[in-house]
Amino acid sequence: MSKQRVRLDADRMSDEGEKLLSFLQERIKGQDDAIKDIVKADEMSRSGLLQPDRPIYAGLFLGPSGVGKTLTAEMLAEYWFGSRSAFTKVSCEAMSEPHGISSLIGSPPGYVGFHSPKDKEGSAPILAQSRIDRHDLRCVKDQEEIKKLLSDLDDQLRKLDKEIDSVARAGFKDPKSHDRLIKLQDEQDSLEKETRKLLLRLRDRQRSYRSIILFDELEKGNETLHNLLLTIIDKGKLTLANGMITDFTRSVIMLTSNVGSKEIASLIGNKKIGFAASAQAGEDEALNDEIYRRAKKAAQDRFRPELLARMDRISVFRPLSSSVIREIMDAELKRFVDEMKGLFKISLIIGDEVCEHILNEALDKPQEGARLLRRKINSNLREPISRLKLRNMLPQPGGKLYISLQDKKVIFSK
């Protein structure tokens, strides 16, 4: 009798994958497709099933401004490394001329800007291994400890070599030195074995590095930059001007572009589908489809087919609906309230009418996405509170600051 097979659920994410997905979805609203692709790539990376000669993930993010393209890199950096700024950002606008590439890979020998491997790390090109990996502090700390141990072992081996040489020379005159020589050679073998173990451990730590590199506004870069990206994504490695090789097989490569943004902004401004409370779901979906079509067409017109073909995913970030902007506002206000409690030890009591006022102002220009929302929070809350602070008018620590609305003006009281 044949044994019955057990069906396996291959669609369910791992616990770590679910945790990362939940973290990103809480902070990046309305862009689930792009987020899920990154989480899937992270799972393959942790399982060891990634292609050995490619980055962990290479994705092109298209869509209107202020919808979360750059925020995705920031949030992944916060999850992996504990800081929203723990990633390498390349402004492609600075690469509009061919000579701008020298800041990424260094200058050739003999030219100003050449970086020798012996120079200080801070002067290394942007895409040097030490620069892109510097945010993974856990691996950096481990490697520093291992390198220190290797240095100590190297010093011990050097002293041992001198002692062995001295004993070996004296062996012709002193027969008892033979036993001493054997003991020293055994000690040497033990130290060499320990060195090999540490070298293997160091190699493993180097392989466990992870990094995030964001190429912002790709359409502003020149063909030289695009050729460089072809090499990085296709081979997973890049040779710098000084001959050193940077390994990108443990990197997440994100590229953002605003190609087609004018057409998309015009489309959103004219139709305003997906932002009015009375908008129908079918109209909202029609707008998304049109934005997707225009963004993909603009990318195909601007970028070489071979570059687009090497992307793991081309994600078109959708415009933010009123419900999504409300979710973002709630999250931003909660973060702001927590910030005030941490800084000044006061509690903010924000009236519902204030929240509606900020939301309505943020929806005046939907093509600006969440950036307008953050500016409105700053102008209505952060700036007035900063003035109150400088005039010593905030409540005492432990007190409450009430925020209400009168005649479309935000009022503060205690």
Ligand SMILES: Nc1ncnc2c1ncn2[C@@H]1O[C@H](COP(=O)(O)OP(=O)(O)OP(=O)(O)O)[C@@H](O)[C@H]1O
Contents of the next structure:
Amino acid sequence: MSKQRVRLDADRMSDEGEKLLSFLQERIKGQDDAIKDIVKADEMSRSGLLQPDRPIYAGLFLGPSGVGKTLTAEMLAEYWFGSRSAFTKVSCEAMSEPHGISSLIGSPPGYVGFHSPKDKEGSAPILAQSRIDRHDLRCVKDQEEIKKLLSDLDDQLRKLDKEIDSVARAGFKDPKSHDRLIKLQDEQDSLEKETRKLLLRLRDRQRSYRSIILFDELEKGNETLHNLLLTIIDKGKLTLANGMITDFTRSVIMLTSNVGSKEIASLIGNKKIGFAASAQAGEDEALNDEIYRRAKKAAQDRFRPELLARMDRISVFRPLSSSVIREIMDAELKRFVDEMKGLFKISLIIGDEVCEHILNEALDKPQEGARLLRRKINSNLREPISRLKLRNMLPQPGGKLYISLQDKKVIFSK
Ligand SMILES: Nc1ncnc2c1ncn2[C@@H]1O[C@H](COP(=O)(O)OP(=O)(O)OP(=O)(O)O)[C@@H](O)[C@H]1O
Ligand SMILES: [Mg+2]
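For comparison with the form predicted alone, provide the form predicted in complex with the ligand.
Below is the whole assembly, all chains and molecules, this chain first.
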């Protein structure tokens, strides 16, 4: 009797994947396609089913300013390593300056900027393994632990050296001193073996750290930088000027560019880049396809086909519709209210008209995308509240601070 086959559901996300997806969706609004790719990359990196000679993921993020491209790197860093700045950011524009590339990969021996593996980590080139891995907290913990063990071993070896030296100097008149020397040398051998083992362990562990590298404003990078990127994405590794090799097979590589944003803006019939003209834009399938096509075309005109062909995905970040901007504002305000509760134990009661006022101000410069929103929350709420705090005018812990609008000005009362 043949055994019944069980159909396996490979479409369903893993629980970990679902968790990351909802984490990102809560924080990055209206960019689900790009986010889902990141989740797939995360699942691959967890499963161990990585391609041996490629980064975990290499994606090009296109789209206007202030719509969540950099935010995506920040949020993955927050999820993986607990801090939104725990990733390596390379400004492609700066890399086109004369010393740009050497700050990335170092200089050859004999030149200013040469970095020997024994030098301090801070002086290592930006793309050195130790620099890209240092955001992975496991890396920091492991390195501290292993460095401590190595330094203990080093102390013991030094002591032994001295002892061996003094036994040898005393000569071998005493027959026992010969045996003693052999014993000390055996001990020295085993400590050296232990040191080698630890160094190997360190190298092995290095193969399991994850990293995120964001190359910002790719269109401003020069030919040398683009070639370097080709190598990283194609081979999953890069030889630095000092001969050391950086492994990128556990890296997520994100490249961002604004090319095509003008085309997108004209497509949605709005010179105001950053926002869709109507609340529906972004939900309209045909329009979405056209946005994607135009942005991709602009990228094809600007970047070399070899580079584009090596991307796992070209994601086009959409202009944010006003309803998405409103959602972002609600989330930002909620975070602010929670922060005040945590800091001063006061409840903020924010009137709807205040929210409308902040939203209108934030929509004032659409070319900045959602970037203006945080600044407007700061100028309308954070700054005045900190002033009230310094002048001891905030309600007592447990109290309420009422925020309303009068003559287009935000006012506070308790
Ligand atoms: N989709 C979004 N969801 C939530 N917040 C967003 C979104 N897009 C932008 N923001 C807010 O705006 C800020 C700036 O966005 P971000 O840094 O991602 O811009 P960008 O797309 O990288 O633009 P640029 O091309 O100018 O670098 C974010 O830190 C966040 O506060
Ligand atoms: Mg950015």
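Computed from a predicted model, the values in this text were never measured in an experiment. Positions refer to the first chain, counted from 1. Here, rigid core means the biggest group of C-alpha atoms that superpose within 1.5 Å across both forms.
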item: Core fit, then P98 C-alpha moves 2 Å or more between the two forms; value: yes
